[in-house]
Structures are given as structure tokens and as C-alpha cells.
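Next up: just one chain, as C-alpha cells, the form predicted alone.
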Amino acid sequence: MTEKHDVSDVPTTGHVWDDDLADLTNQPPKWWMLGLTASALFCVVYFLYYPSFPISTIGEHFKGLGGWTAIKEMEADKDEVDALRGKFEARLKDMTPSAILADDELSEYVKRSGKVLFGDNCAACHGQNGIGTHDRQGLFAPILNDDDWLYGGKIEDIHASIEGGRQGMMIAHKDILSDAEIDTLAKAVAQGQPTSTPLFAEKGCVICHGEDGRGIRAMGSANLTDKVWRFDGSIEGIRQTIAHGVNSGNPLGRVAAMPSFKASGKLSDAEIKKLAVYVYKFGGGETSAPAEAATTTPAPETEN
């Protein structure tokens, strides 16, 4: 039985605590059920305009009076990102890196949209943003955003690294050298004075790093008076690097290997070009000769 609540003057359900405090029994406001009553319908709308339960009976499921999939969604996000990107990607496909450098509306476009394929294609080693990855052996990719190249940093080098590939080559000098030889040397590169110990000049050092110790860029070779290196910097390391080579098949030797991104297949040639232009734009490249107005790329380098 319900009783009405003498400060409302509207029935109660019988809960009433402490004489001010009851459960009433009027309706929620209009607005309120006008809120739930629309809310159901869209429910119902909802239901079913979209894919929404299974049919077991034929083991299919209710497409949706709408017919939506996410993979017609898909398809039209994607042809619209395509048609946004058609119109500069239509102009990269004649044009050279240094070209594409020198545009600042193609540069831009290329370090925005460059980022995905080299999250895809380059991150697994050098890391993102090109900080290179280390392995128990040290650097197992070089750093990109610097200023040390071992093949350069212009545009073009960092391109024809890109489509043809590196691989530097060190012979193992265990058999060649005595332990106090190498352990000389090695101390003299840690110091960043290779040509402190006529051992460099003596044992043919030079001919592949230079009378100066500085390296040659179209071997690759290292310039051991930075004090940037690509492995292990310390004694122990340098000393291993000399004992045992780079790619030399010593299974104790450094891997240092680039693969050829146009020979693969894996990158188009415009895609190799964007690429070369994103990692350029890291900070650390060379600055090129001015672009030509030339459209075709440049046959890449070969590697000594």
C-alpha cells in the first residue's frame, strides 16, 4: 500500500527513510523518456542497416539492409589517400633524387609519405629515424641521421647504397699479423691515430684506409681518426675487427651487408628514390651539386 510523502505530496513505493528521504512513484521526466525511446529506435536502426548476427541455419550472416563492409570502407579511404598522393607521385616517377631534393613541394611530400616505407623496408636495422640498432658485436647498422658516410652522403650516394646494395669487404689478419702487431695497431686506431705505427703503413693498411687513415669512400673503407665506429670502438673490439675481417667468412669476422633493394624487386624505382631523399632528409646528408633539370636517374655506382 502506498502512502503519500508529506513533503512531495506524491505516493510513495513504501521506502521511506527518515521521513525525508522516499522512493516515489511518479514518471521520469518527458525529455528522459523521449531520450530512451529514441535511443532504442536507433538501436533498432542500427541493428539492422549493419552486418549484425549470424544466420546458423545456413551458415552465413545478415549483411545489413546498408550492405557496409569494412572492406568497402577500406577501399574508398584508400582510393581517396591515392588520389591525393597520384598527383606527386605521377611527377617523382621521371625525376632524379637530386631533382626531387631541389623541389621543396616534392621534399616535403616525400618526408611525410617516406616514413612508412622506411618504418617497412629500413627500421628493422637502422632503427627509427635512422639511429642505427647494435647487436653484441656493436653498431649492426650504421647510423643514418649523421655526418659520417662511409659511401658518402650525397643524394646520389645514399641512392645508389639504396637500389644496388653495400657490402664492404675486410680481410681476416690473424694469419697475416702477430698478436703484438695487432695489438698494436689496434690501439693506435682506438687513439684515432692510425698512421702513429708504421705496422699501418708497413702491413698495407693504407691501401685500403689511405696514407692519412681517413678511408676511402669508394671501397667504403672506414676513416679511422674519427672515432666513429661502425662495430666495437673499444681495444678489445678494434682488435677483434682486424684479427678476423669484415665478410670474410671467419666466422669470428663482423657481417656488414646491404642488400639491393632494386634488385630484390621488393622497391620500385620510385620508391627507391623516395627513400633516398627521406634518409637525406635525416640532417646528416652531404649537400649535392645544384639539380639539373635532368629527369633521368643516374646509373648507380658500383662498389669496389
Second form
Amino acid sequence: MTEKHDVSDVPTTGHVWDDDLADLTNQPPKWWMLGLTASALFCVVYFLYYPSFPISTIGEHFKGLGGWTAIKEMEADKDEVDALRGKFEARLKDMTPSAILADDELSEYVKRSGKVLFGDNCAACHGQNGIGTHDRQGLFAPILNDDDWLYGGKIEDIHASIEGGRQGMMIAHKDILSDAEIDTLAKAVAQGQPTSTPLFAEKGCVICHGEDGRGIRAMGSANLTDKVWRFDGSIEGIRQTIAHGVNSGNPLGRVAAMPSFKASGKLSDAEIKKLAVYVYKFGGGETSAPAEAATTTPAPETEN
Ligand code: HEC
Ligand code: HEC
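Given the form predicted alone above, I would also like to look at the protein as it appears in the form predicted in complex with heme C.
After this comes the whole thing, all chains and molecules, with the earlier chain placed first.
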């Protein structure tokens, strides 16, 4: 211990090798010692403040002097979130869906918070994010994130779809039309040119699908000119739709029913409004024409 090293003049621990290499008794630097003491103190305080060591004999644990528990912390966080949400919920309660949509802050809130609501109530049929779901017959529930709408893509249309439900009806034609007629119609429709055969008007398809075959939104009749298919778009599939209808009660017909979320009481008015905005925000929503312009220039019915 008393031996000093020739070079550094600092006492060694007595471990010297080869005269050159020695174990000196230098103190660690001050900052290091301070750090060590501080962290030891921190441990003691932390240990006493928070729940720490188990007291196995009484099947308990030391609860800590601060009274902290994970549950309390979670509840405090939840209160904070509720307070934040409550502010938005109170505001949108008395607003129309289009007013909510026009309010950047509110519509952003709905876009962020609507995922769970949509997941719980809609995704089973429409797919997560509205990508549509398929059954053996084709698209079971329509895609909601494109700009192709059966009943219209304005915020009011979407709101009405959710609130009241939708169930397009097309009668079965198997007893009205011959096989050859169904064939001709199916081929014309498959090409996106339903009006290319006079049968389309003669056999009454125009009553529901319109003179030009582009569909009538009030009844959700599909646009037959855009080659976007709700059901099977093959000639065989189209023949089946024509022969057996949609929601016609015919066992071979297509079935496509959207339940009413107001009548069933499954969703509150505020939730229905939020979902309308949420669906609109998928990106396919159409802008509502201003009230006065709508009377002079009706929006073209190009999509279905
Ligand atoms: C049981 C399945 C089912 C559920 C659940 C369901 N939908 Fe639908 N939805 C459908 C079907 C089927 C249609 C098409 C109806 C038709 O073809 O006439 C539809 C149509 C729609 C339309 C109209 C689409 C258009 O092109 O005009 C909207 C909007 C819509 N649904 C939104 C929702 C929202 C939002 C929810 C959740 C609150 C929901 N749906 C829940 C099956 C469902
Ligand atoms: C009573 C009204 C009505 C009549 C008449 C009618 N349709 Fe339809 N049709 C509909 C409705 C409504 C739909 C959409 C159903 C849905 O999506 O829920 C539809 C859907 C279709 C589809 C499916 C389109 C797709 O995207 O998969 C085809 C094809 C079709 N109709 C062809 C015809 C032809 C051809 C005729 C004439 C023989 C005809 N329809 C007569 C109401 C009608």
C-alpha cells in the first residue's frame, strides 16, 4: 500500500507487475461518486414510495408511502380521455352530419374515434375500412371506400342508408322472360351496354334501371353500364340475377339487406351521425350541391 509507483507518484495496492504495470489507489472521479450516492438514495426513496417488497408471511406486499396503484393511474388516464372526448361528443350531438363534416376538428375526431364503432357494427358485412365482403355469389355488402354508390354518396345519403337500412328489390324474371331473352339481356349487360337490345325497354328493365341503364338511386338499382358488379359479373352470374332477382324471396335469388340501425336501436343518433361522417371520410363521399344550385342544375346521375 505504501509503495509508490515511480511514474505516477500515486500509492499502489501492492500489485505491481514488471515495474511498469501497477494497480494504483486512485479515488474514482467525484462526478462518479456523486452519481453512485444519488442513485443509491433514489433507490431507497423509490422503494419506500411505490409498492415494493412482498411480505410473504401475511400474504401481502408493502403498499408504498405514495399510495400509487396501477388501477388509479389507469382511471386517471381514462378520465382525461373521457373529458377530451366529452367535449367533442357534446358539440356534435346537436349538429347535422354535414355540419360535422364541415368542421375540421370534429370530422378529424370522428375519423380517429370511429374505427371501433365501425369495427363492431359494420365491418362484419362491409369489411374493415369498407373494402367490402364477398360471399359465394359475389360482393355481399357493397364497398364503401370507393366512389361507386347504389343509394348515393352525399353525406345525407350515407346517413339515410345507415339510419333506415337498405334493401334493393329486383323481381325474378324467370317466369316473365324466355331463356333466349334472358341470354340476350345478360350478354348486353355484361358488355355494359344494356340498351343495345330493345328487350331492355320492352321487358321493363328501364322502370328500375332508368332509360339509359345507369340506375336510379332512389331505389338503389345498380348502374348497368359501368361494369362494376355488386354480384357475379360473369354472363352466367348476370343470367342468374335476371332470372331469380334480388331480395325477391326466390331461393336462388341474390340476398342483400342492410339492417336499419335506428329501428333496431343498436346505435344512438349521435353514433349514426358519426358513422356517416366516418364512412364519408373513407374518401368516396360526394359533395352536396349547394341548396339553390341543386334546383337549377341537378347533379348528373353518373355513378350508382
Ligand atoms: C348484415 C350486413 C350489414 C351490416 C351489419 C351493415 N351493412 Fe351496410 N349494407 C349491407 C348491404 C347488403 C347493403 C346493400 C343493400 C342493397 O343492395 O340494397 C348495404 C348498404 C350500405 C350503404 C349504402 C351503400 C351504397 O352504395 O349506397 C351504406 C352507406 C352502408 N351500408 C353503411 C353501413 C354502416 C355504416 C354499417 C354499420 C353501422 C353497416 N352498413 C352495416 C349490409 C350490411
Ligand atoms: C323492380 C325493379 C327492378 C327491375 C324491374 C329490374 N331490376 Fe335489376 N336491379 C334492381 C335493383 C334494386 C338492383 C340492385 C340490387 C342491390 O344491389 O341490392 C338490381 C340489380 C341488377 C343487376 C346486378 C348488377 C350488379 O352490379 O351485380 C343486374 C345484372 C340487373 N339488375 C339486371 C336487370 C335486367 C336485365 C332487368 C330487366 C329484365 C332488371 N334488372 C329489372 C331493380 C330492378
